[in-house]
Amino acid sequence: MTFGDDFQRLSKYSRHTLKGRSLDWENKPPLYKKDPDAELFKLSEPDRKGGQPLYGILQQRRSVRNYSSAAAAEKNLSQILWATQGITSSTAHHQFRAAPSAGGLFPIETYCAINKVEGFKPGIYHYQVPYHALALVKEGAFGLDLAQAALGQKMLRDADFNLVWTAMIERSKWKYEQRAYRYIYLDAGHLAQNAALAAVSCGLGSCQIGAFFDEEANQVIGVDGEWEFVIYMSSFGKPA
């Protein structure tokens, strides 16, 4: 038996075995991950009203592999940022955002890296829910380096931007233990299929990348590969 098959049945979910427990609620890890250091960017406010109608960008939406060498708008890359997990409603206790995740937890972060974006320099960013704005993780150009950590798919050394999601998988154990992988890959799927959607609807094209090497992918975004590590990313760009 693999891996994966020995993952699936341990996890399973059974009437005559699930147990109820208390949740540690003091030491609940936080919902968001900050740096009190990083310079941010401030993103222009998204459209939150407009756009095409949903069924005709769901027509339209494929995966487009060939971008032109136009830089895309930094309107774009913010639309489809807060489309991922940018912040739709809040209340005095919680801060609902664009797609779901099991218990609200929210244990998918954002990191955008950045080749031609109008207005920004190349480099790794951090998307930073609360503030709709990107921190600087570190300057430069490093889509071929992205695309070597991706067995050399090429889309994302030619995009405008790629968006790399990683899971702080402790915020998602903290409820769920060792179920918690597999709600961590349904939360990233929410997230790509929404700034795929996005992407098509700001004229943009996108292709979702599962295939990758772990570490090398980690040690481009910059996280550790432990308590937080890269699941999934996609890059985007004007349909060439």
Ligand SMILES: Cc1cc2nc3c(=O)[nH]c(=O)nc-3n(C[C@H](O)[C@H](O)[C@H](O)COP(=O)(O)O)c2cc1C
The other form holds:
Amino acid sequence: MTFGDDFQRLSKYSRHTLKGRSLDWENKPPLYKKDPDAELFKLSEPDRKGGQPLYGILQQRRSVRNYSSAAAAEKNLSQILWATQGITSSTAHHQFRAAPSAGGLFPIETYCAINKVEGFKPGIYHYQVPYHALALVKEGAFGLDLAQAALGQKMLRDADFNLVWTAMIERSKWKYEQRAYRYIYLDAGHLAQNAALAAVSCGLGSCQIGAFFDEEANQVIGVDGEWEFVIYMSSFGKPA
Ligand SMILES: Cc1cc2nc3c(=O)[nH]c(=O)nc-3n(C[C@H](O)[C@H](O)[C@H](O)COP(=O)(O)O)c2cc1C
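Next up, can you give the form predicted in complex with the ligand of this protein, since the form predicted alone came first?
And the full complex, kicking off with our chain again.
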């Protein structure tokens, strides 16, 4: 099978083939996924100025796979979510976020699978970027299901919470067509790295997770796997 090689070749930009084209503004997909019926939990205001100095955090960050049994503080969850996609500036027509995104199209959605965070029931939550809030998708302990979906990696069961990133590919395809598949992974990498660095600043450890059974992960989070599909995860907790 060579579909990976084919994809890389076929999604190249070249001076001979790249043509300008107009964008269909009337059918631009919405930037935010909303569920007006979901129960919404406002997160505490994140620290936008402090934290530990960046270079020290870079020096300290390591993948952590064993976590203590203590629950995470809500303020740490809030800080880490803000570091992924929190809104950091706004103009009349645009809202900019903590991490960059190709074309400002923000195709990645962040879900939080909470195992133990103070003030939250275990469950799957969706990060509502404009409100810095979590919307409850489904209540319950899904840590084990997520661990099984991730090839049995127990850290997802033992973590205080796991962030699961999905791509809503049409948001990016609207502008970039098939090349969008390159960009969603780059976008997700930025989010995960921001989250990993924020975690260190909060005294937590994290591990990035690319190995999972795709359809099982989609099912745990509750996305259809076509319009929206899981592409990356990270687990978070106090190092054991
Ligand atoms: C794209 C990506 C996928 C990864 N997937 C996994 C994974 O599924 N399980 C795991 O234990 N570590 C995973 N890791 C973590 C790497 O193993 C780890 O970053 C690497 O060994 C370097 O160690 P460090 O993170 O401590 O610097 C992943 C890292 C990246 C960037």
